[in-house]
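Given as structure tokens, the chain that follows is alone and in the form predicted alone.
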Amino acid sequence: MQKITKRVLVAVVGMAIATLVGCGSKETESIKIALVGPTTGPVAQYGDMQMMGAKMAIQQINAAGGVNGQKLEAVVMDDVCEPKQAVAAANKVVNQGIKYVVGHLCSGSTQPASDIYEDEGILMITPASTSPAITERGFKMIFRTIGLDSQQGPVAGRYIANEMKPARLAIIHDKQQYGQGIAGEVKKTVESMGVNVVLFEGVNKDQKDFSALITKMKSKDVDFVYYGGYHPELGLILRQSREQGFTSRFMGPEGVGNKDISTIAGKASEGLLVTLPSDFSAVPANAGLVAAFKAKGEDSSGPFVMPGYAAVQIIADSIKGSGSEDPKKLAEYMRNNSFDTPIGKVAYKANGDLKEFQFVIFNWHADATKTAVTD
């Protein structure tokens, strides 16, 4: 009888300990956020920007006690800015049971990945994808902390028409969803304002020789060029244009506005016009955050850094505000509330687009610095 009593007592104590341990692990279990974008490949620098911002947000939120006593945990995945790799990464997110995604970067990757997230009830916030098509499908789980090509394109188009006033404009794009999409928005805007578009043509991703294109632009007496796409191709176009005596001025979107374009194009990058989000690192309210980046040897001025930070912050604030970790409840909370973030006050439309976002035109310099032309 005594032995039995001891066994029962040991069993009861063991169950109690297990229960306490279980409760403790629940309290300390991390909240995983997948950070998905290119960490390798030709546009990895942009992926580094959004990762840098998101990781800083996670670090600072955790240092302040986390979210409801739980730490945030970054799970980094590389999609190489390729649609097939993006789908593979999205499936990894699903298989690992991760509920929240900050990413992807390239619109052509974000679109197929977002199909999976929507179907699986995973909340996604992209800090970089600007294609309107991503949020035109009536999805409920897909959001941004960046503006749209349909906003950025007209900003560029109006500046071209009102300030540059070209007689013969060429619009070139890289045939991808992002590049061709924003080029189309620019074309629509400038033509509505009477600008003569003499060439609207695509080049291939990873193309190296642009002699035929440059010859064609010279033959058509093009006096201004808009390029929709990313910096690797435009950098080569700029350099080869100057080498072949084609000196017309160029303009491009945020996909070309990084230091590597100066590395590729050299002096030919001087005077390139670029549309970018506002320089959030210059906002006085962000001084402390900028200092935190600087202390880590990081540059917070990249266009996707602060949007990456804001995306994580919004997820954390929505978990607190909704009192739930259910992504669907977070999505509902996000649509019905606003958030004070490093990119300003964020409020969402029903489709997950921002109600307000501003693009600014910068003059790019060969030393990879930039000067605002508009504000």
Given for the second form:
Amino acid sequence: MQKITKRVLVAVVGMAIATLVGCGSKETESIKIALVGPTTGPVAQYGDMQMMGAKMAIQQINAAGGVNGQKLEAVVMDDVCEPKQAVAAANKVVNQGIKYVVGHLCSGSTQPASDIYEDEGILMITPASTSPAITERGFKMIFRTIGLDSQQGPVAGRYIANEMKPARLAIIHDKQQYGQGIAGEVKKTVESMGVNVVLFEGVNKDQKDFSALITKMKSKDVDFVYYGGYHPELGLILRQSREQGFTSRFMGPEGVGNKDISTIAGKASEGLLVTLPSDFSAVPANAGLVAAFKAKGEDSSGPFVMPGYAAVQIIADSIKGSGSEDPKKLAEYMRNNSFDTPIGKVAYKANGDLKEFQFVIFNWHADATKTAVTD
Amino acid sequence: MSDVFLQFTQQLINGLTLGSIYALIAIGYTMVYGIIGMINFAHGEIYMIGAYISVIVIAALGLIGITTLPLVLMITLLATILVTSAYGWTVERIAYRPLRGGNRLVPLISAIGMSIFLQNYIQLSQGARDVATQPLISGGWQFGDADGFQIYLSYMQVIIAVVTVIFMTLLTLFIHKTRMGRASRAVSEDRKMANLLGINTDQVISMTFVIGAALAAVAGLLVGMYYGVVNAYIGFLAGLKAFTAAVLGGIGSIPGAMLGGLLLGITESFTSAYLSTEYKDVVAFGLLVLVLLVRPTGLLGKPDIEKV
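After the form predicted alone, can we look at the form predicted together with its partner chain?
Let us now look at the entire complex, which starts with that chain.
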């Protein structure tokens, strides 16, 4: 008897809370944008970059009067860059009735989440996922403000073949959608240019000991290594390589290019080559924006900051331009118009990819700074 | 010497280093199982806490200006073992002892809950990011040379092997030569009987958790120093591997855990070397299945029909 009373009580309280929450959101009348990415976990740094850019855009748009008189509101969600969590986050977006998503970050989590957004008619713009597979499925609601691995891989591959000219190249990847994808692109490019790939192998995410792999690379006389994946693994590989006396140069995609690679690898990160979107914070037109970030004590040079900003801005501009809040109409509007953003003039192909995007090669330094080696 | 032999030796060194760490963690699983027949799923997290504490202590010593290497190592070792053991003791006291005597599955669920709690607790208190430290001890010896390939044996690898051997010897002596060790063997054989004969079984069980945690702390410290990166989730994979090592060697058997750990490390290393890194877990777990098919109690385990 007592148990039943308790249950009823819980149900009543639950309903009361639900109603309160419901009321709360009605009063504000704001346009909600879900910012989804890793805010915890090993690659949370990238999530920070994306959130930093998106929040700045929201803040500036609101300061300028919002969108058609309505304020934008950020709803941050964490997917830890795990496919399972990404689906949970996507469902949460659906359940909260949010119509626009800026995210996700890792291609591996964007892929399953985008299925849900497409089905539910939610507009998604990823400022970071570069795997071509995401936009290959003929979806209507999925866009990017970043380039593709099929653009980034060849840039890296051509540089390796033309400038580094290794005699025995090793390509290592982390078996994830992003890492393996880009490693495959690099392999295709270098092999077509006659480079000898002696090793193409995957490592496990979260693996800590790479000594066996390093010994193997040493024994195969590998003189250049391309790594497809994220910085926690590459950082350890670099560090353990130098400790084992394996001194060949390494190169990686934008997933390795953040400060933490230098924290993990220390001196071993000196001379690492990284392909990144060009440094938008160095573009003169963005000087005011960079200063605004600086005023908040934030560093806008990360690869996903400006794409995050651009994603929010494109959503806002589309709402204004199309005069509608219907995500489907927005998607239509985005395909037929172009936008002036901090990442340059943005125009979309039918599949949601950018018409143009440039990757640049940087030389990474032990103090976590970088210098461009190509333009 | 040919370079093939040198490469083989190098891979053996790599495997033994990795295996030593697995073995240290595996002891904790096997001792607890041997005594109360329960798998302590929170043990991987105890190891993770050990790694965190060592990193914190090393950083703190650096801040107050103690940089003499032997002194730093001694203080860190002691502090890590002390604090981590306290965690091991507390976990047993809070999550397992109140449930003792009930259904066997209840403490198992409690252990999983504890594991999730500890992960989140560390993540909240220490931040969700990887914590990296610069190597305290770097460098090593190089020897042998064939076709430009040299064997590289780092000081850290030697330290890991030596420390593991020291602690394994201490543990073996403790189990076989001391009163408390004898009591723990008795409890492991028959808890009820040992209790009737006047052994304080609760105390023995607490001590088992403390010893398991102390060895996990040593493993955590070594890993913190060797790999230099810790996060709140390193316990999961390491725990899984160490548990595998314990089962491979025969769960409940201490020499079995040591053997299982080393075997697992070497298997992973050789698979990476001669097959592919992608398959190292496949081969390691395949080996486990194979051994269990032939010897269901593991390599050195004794058949025990009573325990689950």
